[in-house]
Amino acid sequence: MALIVQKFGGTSVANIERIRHVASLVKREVDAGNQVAVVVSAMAGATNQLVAWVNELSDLTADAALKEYDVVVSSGEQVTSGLLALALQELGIPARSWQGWQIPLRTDGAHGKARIEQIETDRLKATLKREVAIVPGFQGIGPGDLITTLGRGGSDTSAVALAAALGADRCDIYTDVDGVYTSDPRVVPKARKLKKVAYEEMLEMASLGAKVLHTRSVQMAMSHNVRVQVLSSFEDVEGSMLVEEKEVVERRLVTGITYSNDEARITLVAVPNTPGVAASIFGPLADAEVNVDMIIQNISEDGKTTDMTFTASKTDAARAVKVLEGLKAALKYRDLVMDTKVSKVSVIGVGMRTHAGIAQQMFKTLADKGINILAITTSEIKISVLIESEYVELAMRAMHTAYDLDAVEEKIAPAAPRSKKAS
């Protein structure tokens, strides 16, 4: 008997018909002899409606308002968990819904963006021997027994954290895509599904634009060595498994290519080139919680001034500009320029650790297509470049071919009934 955690996203439980279908997927695991815990999101669109109602009544500037925000927006998952429990009962499967405070799933007190600190699983484990447990994602209980929510990607994070706490054999994340691909199939038609992806590769892919899993859930899976399978709620095919690097038998030089259009390039022109200038720019930005990515410094020929360029998300860009405009007298820059018509394209793969020439291939491919590189950043297993947004599709397709990803043929067999032994 295996212990499986299944997580179903908002599109998977968008209406009663889909909730019945989810119940059939849960039943399949139960019929295979497995113990099952299920984590659910709110029905598609429900959380947005709840947030909109809250915003009509409050600007959420007070701590008390944030506490009530969590009470309201966490209710979407509560509805889904109860409905799925009912659907399973109609199929003859013993099931009950749990709330975060009943488990309890304990978090810190950062309302709207809480982090999980501990999951007490004794009661849950005892009930799993006789019934399916339906747990709402995205919510927990903080200091003072107040309801908290986990913020973006909260349900994925809830599922992986629960799998880690229960010692589950596998955590299956059901979504509207059928796995992890070498690139976005909507942009690169020749993109191929991967059978196995190393945690580190998925972490980079998630942080650099891939929307399959949220970064926090991947970090948790890697930290606790939770086997995570990404698969579709709507197609009966095997998905992609997140595993340790040593389990990826076929060592690819590049595993995937991602992109992000949520980029803004900001340049301070002719800043006096004095010691501490970078700290005087990026310190206040950090204090304003502006997350800076790429940084380029171009010193003038006489060495007296420098142009300081950096990238940030479009959502942070306006705040960054406001901070820097307030510092103009202190920084003494000549001009501030912002460009939002830029995108970040990245190549990712653990094979970069042991092979040279990956960056050169990227730069040559872009040059051959007449695409100018505006900025570059690297890590041990990824290279990212900033380019003009109009060239994103051309760049993605060209690099997918250049790294031989078009030829990837990872055979994905139709899903057989789940065995009693977790894969």
Second form
Protein chains: 2
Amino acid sequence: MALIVQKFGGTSVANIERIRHVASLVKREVDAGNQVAVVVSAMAGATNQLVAWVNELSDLTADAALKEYDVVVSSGEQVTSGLLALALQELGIPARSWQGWQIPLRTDGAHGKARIEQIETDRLKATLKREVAIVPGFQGIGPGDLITTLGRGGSDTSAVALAAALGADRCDIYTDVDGVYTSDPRVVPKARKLKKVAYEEMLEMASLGAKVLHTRSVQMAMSHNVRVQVLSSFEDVEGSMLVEEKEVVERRLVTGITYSNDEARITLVAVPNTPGVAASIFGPLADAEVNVDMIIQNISEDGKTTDMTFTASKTDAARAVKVLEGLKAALKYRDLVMDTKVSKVSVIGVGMRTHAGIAQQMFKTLADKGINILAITTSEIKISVLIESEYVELAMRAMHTAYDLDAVEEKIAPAAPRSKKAS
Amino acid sequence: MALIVQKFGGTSVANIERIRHVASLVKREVDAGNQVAVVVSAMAGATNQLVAWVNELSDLTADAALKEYDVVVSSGEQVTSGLLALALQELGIPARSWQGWQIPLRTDGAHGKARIEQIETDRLKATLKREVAIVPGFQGIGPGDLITTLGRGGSDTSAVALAAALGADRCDIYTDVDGVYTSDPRVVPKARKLKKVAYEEMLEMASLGAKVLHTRSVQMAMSHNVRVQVLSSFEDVEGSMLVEEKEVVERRLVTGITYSNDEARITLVAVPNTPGVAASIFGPLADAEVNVDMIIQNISEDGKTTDMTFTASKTDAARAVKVLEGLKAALKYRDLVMDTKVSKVSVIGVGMRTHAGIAQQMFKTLADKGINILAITTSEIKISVLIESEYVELAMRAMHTAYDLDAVEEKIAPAAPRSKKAS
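Show the other one: the form predicted in complex with a further copy of the same chain, since we just had the form predicted on its own.
And the full complex, kicking off with our chain again.
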């Protein structure tokens, strides 16, 4: 007998028929003799509707407004938690819903993007012996007994945190794709599903563009050593398991190739090359909460000026331009250029720790296809390059082949659409 | 400075534009220097959608199911409470929402139709000095810290109970009609709005067909002496005030005329006329929770059999027929006849306590129009008659004129539709 946490995303509970199907997936675990806690998202579209109403009324700059935002948007998960409990009861499975404040699932007071601090599990654990617990994802209770929400992707985090707190044997994240792939199958038709992925790899893949799991949930799984399985609620096939690096027995240099189009490149042309110039540029950007990714600095031939280039997400870049235009007099640059037709392509794999030549292979593959590299960043287990957006698909397919990731079978891309997750 | 409770029904908060308008009505009270607590229903239609989902999944016979019903349907009021707080904040009025469990508003454990037991007001009252409190109607917290709901019409009850607990100076119930009328203006175009209505009259009117306030809220207002005002959130006109009988200075014999089409008449033909026959019929009906209204017993000429006739709501009557058919052998009746084409028309007024001849006037008016009376019940301040449904409108208009209730002006029927209230 095991203790399992199952999590179902918005498309998995999109309507009553889907909720009935989810109940049958829960029943299967119960029938197998397991204790089960379930985390649910809001019905697909519900959160967007609630957020739209809120946005009509408020720009959400005040903390008092964010508190009410949490009251409104957390209701979507409340609805599905009750409905799934009813669906299970109809199958003869005792079940009840547990709102964040009933557990309680304590968070800090950062409304709209709260962090889980503590989950009280004594009462919950006792009830799991006789009934399934349905926990609405995404929501918690903060200081002053106010409702909080965890931000986008929060339901994955709820599930992993609950699994960690309960000491669950497994945390199954059901979604509309059937696992973690070597690359996005819509771009790379030969992408293969991975049976096992190391936490660190998944973390890089999530932050570098893969939508399948939210970064925070992977961080939490890694730090609490939660065995997370990603699988489909639409197709009854084996999923992918997040495991410790030593458990990945399959020998491979590269595990996955991801991309992100949410990139912009900003260049300050001919900034006087004085000591401290980088600090005077990136200090104000940090103050404006601009998340700078790659940085490239070219010194002019005479050494007197420098071109300073960096990348950021498109939203952050727009804010960065505002900040830097305000600093033109102080920074004394000649020109500011922003380019949003750039993309980041990354190769990820724990195999890089022990194998040289992976970067070399990447540069050669891109050069062979005539693709220019605009910037490079690396870490121990990933290499990212910035390229012009129009080459993204070509680059990914070429690298997928170059790193020997192509599926042996003709095509095993999933049937279900790969979509953004709601919460 | 006064403490006011304002309650807004589902049509009053049906969309963001209406919620903004409601915020302006709250602001008016705040600007006048009052402390304000607001009770809101769910957006019109929201509760029906939630109930429909629940009904797709469960027949709600088990208590565990009713608990989840409450989790699901209470979310509608949670949404509007947060949205109205945001709308007020945007107008510069500090405001926050208080869910039933946050107050706490304690109820018994009768899920789906809970009764309010206690409202803790110390914390709430302290905050009213600096901000508006928005309380979702219809919801509370029961034993085991489970969410409860008060049943249909529950938001009116929430508002009156909150006003009583806070010792509010007034409880304003905003709805889609602008007050209490002498009769339904859709049926009786000459119906007049009443400035003042005695609690007892309103209670009879609510139970006898008037939809404007829920019976339980009137009972509560009466027992706690809450000054309730009924007024429109759509039109800025004076409403109707519920007051003690002695405050109704206007002299009148009859205050209102109501009707109900939700009536059925059941006759057991030729039941042996033995002692205890009534008990053997109505005992089992009471066990089946059939609410019997009028009863008529005719003894046959030889005294050996009796025809037993009674009325009940259409839903209850269907259940009664099942029960009585099961008892046919025991009761030995010859035949069972159900007639659903009957309606109840009632005249109500505290003036009846002191004036004779009001029933006489009613019977004469109906006789003059050739309308047959099928059954009669009376209380100290009301007379109800059962008639064939097709005569309802004729009967009501005739009585409205006979009791001198017709408006002096040509027509002052309200512009807004008179509709059933959601919660």
